[in-house]
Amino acid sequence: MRHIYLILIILFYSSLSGCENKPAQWPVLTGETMGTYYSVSYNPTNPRIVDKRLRDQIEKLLDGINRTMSTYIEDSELSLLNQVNIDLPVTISEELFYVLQNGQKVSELSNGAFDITVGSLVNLWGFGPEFLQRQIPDERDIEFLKLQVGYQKLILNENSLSIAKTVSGMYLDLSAIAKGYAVDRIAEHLQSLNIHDYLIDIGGELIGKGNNQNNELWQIGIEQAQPLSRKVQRIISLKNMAMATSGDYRNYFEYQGKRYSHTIDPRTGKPVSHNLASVTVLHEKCLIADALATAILVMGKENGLALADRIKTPVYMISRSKNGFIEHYNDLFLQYLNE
């Protein structure tokens, strides 16, 4: 699972510290989920909303998603699915089918740069749920496991809500889309309670709706691509959009002076090796932003920008150079930048 803490939430409550009529602080519910944190800030306009009750509802929702999609829980629906033999159609929950289906759509858009069947390779490189020493795998093992990878080898049947694997050993991994889906689910729950101003963040995947408590757009910080730093690179204004960031500078290992990222290119079976360090994507749905951020990070700057432009999606990138870090973004991202 990706343990990424890429986004710093910048809530400018402190700017009102000198005001006599400072508004009451909005509730901020926080906790742990999916190996990371969650944070929910919202406008308490409905007096019937009780913070503790809402927190319990959110944590129940998150626990259900985790028990469906985690590879770290041995009896989760996904873990049990990973044990199923090939060519055996399996009926799955509507929730899991929805996430798998959307993952397949991003795989098609990115020509396989994003692929939920990459799990066996993630595990081989030591970034999965089983503890393995992080070292360079044997090339023969990589080539063998690549035969188990390929989104085209997973058959989904929407009518029966069933899936079937066409190769033995296929291992599904939803760590690059599940947190985004969880953000969307919490947003749906808040909307159902008539809450329309909120910011939801799960490990750096987030969505901001309406305005913040200062009646301004949500101000979100994009972190610098530095492994030992938590400084802000850019601040953007976010309204009614989801945002996800994927990077290679938090979860990695070094071997003989070379960095090996947790982001595996399904097409090569190896960690990405180009200069792109961080990708931030904006989208209406957080699960799509989450998956696209990973896809574009795998694709690299030129191909990633081309994909974002083709599907009309705002994207922001940070790449490494000999002289430091360089920013790249498409025209669609310009309107969100705070200069």
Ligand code: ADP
Contents of the next structure:
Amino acid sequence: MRHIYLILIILFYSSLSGCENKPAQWPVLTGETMGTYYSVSYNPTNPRIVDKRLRDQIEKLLDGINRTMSTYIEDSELSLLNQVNIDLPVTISEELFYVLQNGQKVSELSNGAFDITVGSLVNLWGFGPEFLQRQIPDERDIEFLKLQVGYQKLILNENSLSIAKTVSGMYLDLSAIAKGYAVDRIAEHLQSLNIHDYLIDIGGELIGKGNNQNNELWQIGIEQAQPLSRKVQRIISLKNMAMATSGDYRNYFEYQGKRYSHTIDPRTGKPVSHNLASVTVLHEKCLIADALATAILVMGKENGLALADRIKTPVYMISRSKNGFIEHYNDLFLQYLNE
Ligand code: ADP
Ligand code: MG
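Can you give me the structure for the form predicted together with the named molecule, which would complement the form predicted alone we have just seen?
Now the full complex is given, and it begins with the chain already shown.
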């Protein structure tokens, strides 16, 4: 564990080296999705792949995912499920089932720290799709809505691809896993086009496969938290892997000097209140990395590190202290850190 000052993760793709004799730039397709940006950089060796067409395909894929699992689209499949109280099983799309099932897996692993049924509480604190005033809710409202939360209260049946909510008012929120899922889907699409060197990034959840345009592993930078410099403190080499980060420093409000972030601890019904500022997880699948990063942010340093070790997952964390930011990581992460 070392004391260093850092906070933000920045991506600088292939710009780290090779300033002289620069190879031709690889295409970078960018746009907006899920309330953030997306960016896809890839090796354009196949002349039959046209940037514009690929971009259209990616946007179509992202649109489809949003129409299935966004809580910001009123008539998405998920929003329609959230509008009804179903105690009888309802058949859902295979795609939605897959994401719910993976969400439930991470809930089990994290003992409920990650929980897609936490939506009512997310909304109560003003972090949901209805732009509510972000303020401290009444304790009684928190206690009442906690009754609607709990991954065990959502029953999934794989044989019939159906789900049943066993409490009324349950509101499903896939915001902490859908971006990772979308990254996985874009990766599959690129693979199907025989593209094997690429970096896909949706709001900081990403997959790097193969090499970058300098013929080296994709390099992801972690920036120092010095206000006047944007120096890179850490560089991570992503070897055919997904990486996701959850932090409390982007989406939060402050009240009487206290920070209230958009990550809710389902057990207290309140935003996490320990001193972890961010959690980065590496995994083969981006949807799991995404969900685990949120889970570990909720669990805190000790329990989070213990979970990561138990499931043999590389994890890197930044916590706040009086003297600045402190980094923590498990042994599995060490090999990805370039000294
Ligand atoms: P980001 O959107 O910054 O990448 P996350 O992946 O951690 O961050 O997702 C945070 C979002 O997930 C919140 O805005 C909320 O909608 C939802 N959420 C909050 N707490 C939890 C939780 N404990 N489990 C699952 N989802 C959560
Ligand atoms: Mg997440």
